[in-house]
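The chain below stands alone and is given in structure tokens; this is the form predicted on its own.
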Amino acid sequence: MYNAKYIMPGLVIFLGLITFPLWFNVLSCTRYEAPKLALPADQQECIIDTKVMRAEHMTLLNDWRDKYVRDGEVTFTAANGKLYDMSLMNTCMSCHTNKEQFCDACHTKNSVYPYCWECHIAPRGNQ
């Protein structure tokens, strides 16, 4: 092999920088945490089970929203036959009323930076 004196450490010095972050993150022991978050004391469920809200809250806003902009739905029916409004700030934030406890606790640890915000005014809980 020509210039295998090259090539070999090039090649170990390569791994060692595209594999940095995998054993980088083994070896800090570092694990998540997941936020606390700030449930609502008088409400006893959410309209769709919590594990399914944790991971598919984005695609549930983003269909109400097509749903309710471009078809004019208003109605949310979930699992258990109850009827819901369409609307982020009448039935989500009526009973998640502090977006700092609850909505940025997980997306600001998370670094995900929605645009919900920017059409929606934002509430501030009792203030």
Second form
Amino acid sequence: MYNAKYIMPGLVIFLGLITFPLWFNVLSCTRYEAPKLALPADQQECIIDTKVMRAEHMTLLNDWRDKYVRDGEVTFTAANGKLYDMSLMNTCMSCHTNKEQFCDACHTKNSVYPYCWECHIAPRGNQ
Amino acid sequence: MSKTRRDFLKLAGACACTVAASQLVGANAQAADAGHGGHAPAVAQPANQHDNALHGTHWGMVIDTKRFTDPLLVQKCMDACHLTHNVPKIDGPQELKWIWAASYLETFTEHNHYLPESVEQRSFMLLCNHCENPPCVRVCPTKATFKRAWDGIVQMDMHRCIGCRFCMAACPYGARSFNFNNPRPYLDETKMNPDYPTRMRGVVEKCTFCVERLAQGLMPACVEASDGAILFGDLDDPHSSVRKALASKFTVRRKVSLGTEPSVYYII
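Could you drop in the structure for the form predicted in complex with its partner chain? We only have the form predicted on its own so far.
Now the complete complex, all chains and molecules, led by this one.
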């Protein structure tokens, strides 16, 4: 190969640099740890299964927002038949009273900064 | 079979007539849908309501101005609304208001002047008129403000408002306020209602006839605070308190000549 003595080391350095995050992560043994969430002490169950909630809570909140504001619907029926108000502040946050250790714990870790709290009033927390 | 020019023209004419006729039928149907003579076509009430929710097909308000002689009562109504909805107190041109008071001349710009002094010096509670034909809804480019088809309330979707303020320009009653700043610093944190959100910088807000209270079976906050000076009810129901008041007292509405058909009536 023409100029192989320059091209080959250059390629090796280039590959090393672009794969830096991968092997650095492996070598430094830092692993992603799911944050530990403060769950409400006095409540046994969420309105939906935890697994679904973890993946779909944003869709649910969006859905509630449209149903409440635009369609005038107020209540949400859980799978067990229990009725809940479709409200972030009055339903979700009345159980999950600690926003810092519940919402923010995951959102900060994943660099997601929803602007819900610019309007909705966060509960004071369990402090 | 060969087509003569005469046959082709006959066929083209027939096609043109069919298309024109079908468009006319469509246009008529649309006009019938859009027609409003005070009685909107019945729309089904939303599902998933509380059992005690208040239902109406055209919510309206009657304000007995004769009973607003005490400035304390005026303040009580304003406080009830503004504390319930976390409306910040800002003085000057950046003021936010959902319900406020004004003089006769400011309120009824197209009615008679030189009335009895007692009338001209009265305070008139002003708020969003929840018009049957709301210009704010017509101009909103994002449909953030909309009229609820089932009960006639002109509602704001704060999530969708982009703060263009077309609605403020369109509203002939000045019933809309723009948040020039983040309202939180202007609110007393100890008095904030944690059950109702504040708004963010750059959105328009206004009176919503307390839709969140109606859904819980409660009357609007100002009505509750007014000691009976403000009546609230269904204008489509002849037996409602508002219709009885309208039938027995002389009432006026603001700027009726503009054709917005306000749902707020004033007993003079």
